[in-house]
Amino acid sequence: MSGLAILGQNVFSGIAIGGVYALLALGIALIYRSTNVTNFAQGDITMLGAYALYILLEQLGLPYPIAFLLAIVVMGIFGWLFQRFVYYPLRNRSFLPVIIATIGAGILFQNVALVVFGSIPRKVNPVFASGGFTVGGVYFDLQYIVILVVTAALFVFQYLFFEHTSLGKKMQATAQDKTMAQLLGIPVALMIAFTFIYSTILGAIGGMLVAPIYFVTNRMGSTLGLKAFAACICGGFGDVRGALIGGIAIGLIEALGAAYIAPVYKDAFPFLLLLVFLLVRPQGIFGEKVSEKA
């Protein structure tokens, strides 16, 4: 394989995996915009989405489209339960108790998954059994193409939903100013619940897309969640565009760093990029610098 083909291969895989990070980062950004709280359980929600697909597809033997849609419905319900029992009781407290609650919930999800499924990694079959095809020395895995297509479709849907639907505009208004939205008659609590449901579905889809590439374990969400968090910071915390660009940037530096520097440090390169942003541009690519009075 030529050097150019190797570069193309790593760019392709990096962008594809970056799409998964972008979906998770988008979910984190939406929750942050609507509640001013970071959901540190987003990665573990991704893990639960992967397990939901595993149960429906591999254990119950349902067809892939039905299993995928049912998993989305199940995780949407789970998203409502999550906000009802984790966020809602603490909604009038400061941000710190809510953050601690999300961290605790993530640890709980990991341990429940460990008890139910054990420590043995689970395998989920890809969408297409044929594998992929080669063009110009670059192997295009069909599962990676599915990730790219679904990620692009979800971000287009995100734009159309928030800009051209009444519900989307109400959710945006709630995210921008909850007090003003309430004065305008918008049911703020309901909009926040919808945001949690949507964020959970995004994370679950990310887990279901990456499940055929990685083995499904109770710890898989930890690393994914941390990289998505890094993508949020690099792109601009709470910014939708930043979630997409940050996720792809994290995926690219991870793939290229592993290929050209050292594979053993693959998981360290995204956090090296995060460190650079924290030192040089802490507000991220699309974030605005905010000055505080002493």
The other form holds:
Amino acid sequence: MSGLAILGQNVFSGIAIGGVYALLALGIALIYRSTNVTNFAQGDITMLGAYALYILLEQLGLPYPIAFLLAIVVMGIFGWLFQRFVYYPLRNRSFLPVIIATIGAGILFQNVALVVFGSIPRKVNPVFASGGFTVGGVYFDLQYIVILVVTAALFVFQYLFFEHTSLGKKMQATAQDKTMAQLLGIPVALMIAFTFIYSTILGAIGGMLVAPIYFVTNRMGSTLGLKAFAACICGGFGDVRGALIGGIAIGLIEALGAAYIAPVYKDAFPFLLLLVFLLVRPQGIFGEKVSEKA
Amino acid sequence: MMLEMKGVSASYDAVQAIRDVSLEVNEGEIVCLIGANGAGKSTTLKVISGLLRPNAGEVIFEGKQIQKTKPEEIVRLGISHVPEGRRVLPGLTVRENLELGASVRKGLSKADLNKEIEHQYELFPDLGRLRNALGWTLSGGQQQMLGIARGLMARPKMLMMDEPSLGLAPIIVKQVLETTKRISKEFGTTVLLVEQNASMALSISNRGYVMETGRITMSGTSKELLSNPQVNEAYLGGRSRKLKG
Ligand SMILES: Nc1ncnc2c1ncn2[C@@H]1O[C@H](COP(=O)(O)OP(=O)(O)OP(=O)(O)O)[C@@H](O)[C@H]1O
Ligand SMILES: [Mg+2]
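With the form predicted alone in hand, show me what the form predicted in complex with the partner chain looks like.
In what comes next, the whole complex appears, and the chain from above leads the way.
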């Protein structure tokens, strides 16, 4: 393999995995913007998404598209339940109780998954059985291409939905000023519920995309979730572009660090980048120094 | 009668903000509520628009009790509250802010929406010029105008404005004042105006209420209040008395 091909290979897989981090980070960012709450269960929601796909695809033997869509529906309902029982009862409290509740929920999800599925890693088949193809010495795994396409499609959807639909604008208004949104007749509680549902689906899709790459375990969400937070912080917490750029940056540094510095520290490189950002630019790439709310 | 408050008291946790407030607003009137800082003027509006539940009393709008109705439903009944401060949605454009103002109106066609937005641009030319600017980039006066225009987009039966003159240059205060009168005439909108700037409020309103430490202490036609020595002393700086004397 030529040096260039190795670089190309790592850039390709780094961006693809980064896309998954970006999806999780987007979910965290949207909830943060609309509720000022950091959802620490986002990683474990991803794990549940992967298990949902595992049940529907591997255990029930449904075809991929149906299993995928059904898993999205199930996880959407789960997102509603999550906000109803974890966020809603604490919505008028300060951010700390809510954050602790999300951490607790995450631990609960991990343990329930352990009870139900045991500790044996489960395998999920990739979307396309044929594997991939090679161009110029770089192997393009089809699952990674699926990840790239789905991530790109979701970010385009995100843009079109939030900037060009009335519902999207109402959700933005809710995120920007809840009292004013109420006075404009916007059902704020419903908008927040939508945000949780959508963010849960984003996390779950991330889990379904990586399920064939990593094995599905009850602990898979911890690392994914932490890297998504790192992505949020690097990109600028609560910023949509920041989630995308931050996610890809984390994916790239992880792949390149593992390839060129030391593979055993693969999971450490994202946090190295995080530390650098916290020291040099704590507000992230797109964040403002003082978060301004006019 | 359009709106009636009967013996309303409301508090923020332990702080009793208004006590036994009763007032009336008739259709087509401009009524003002004046008083010093912390008198309870904004709280009164918050109770009417449903942002704050009173702990006693009744709020009646067009014959229906609304003191337990949610704010999102109260707008739909026809009460538009332009709150204190500059509650322009900072990350949305001027146009988007206006569109959201009309979002309570079911069955409003796209064409009519555009026509009404254009009409707001005529009323407030600055907004037309800045239609694609984000809310946070507007000046204080422009944000104030956007707040009022957005409130009007709901086509309310009653418009409640909380200190529209706050922080504005005198010339803009005059502009806001004239626009308020024009709105009331043109749309037949009833206006409940909260102001610390008493002379301005009384000069454009039909009737007024004076609030002090959570209670209504005086009321009458604006003419009466303007010539009332107590009001004069406390809220108009005693100026007109000196002039007369
Ligand atoms: N969110 C709040 N929490 C606790 N107390 C409040 C709150 N808002 C107002 N108060 C208190 O309630 C009382 C009435 O306040 P309110 O805002 O209604 O006065 P106001 O007449 O609108 O004053 P201003 O002219 O300064 O706007 C004051 O004592 C104030 O300190
Ligand atoms: Mg006030």
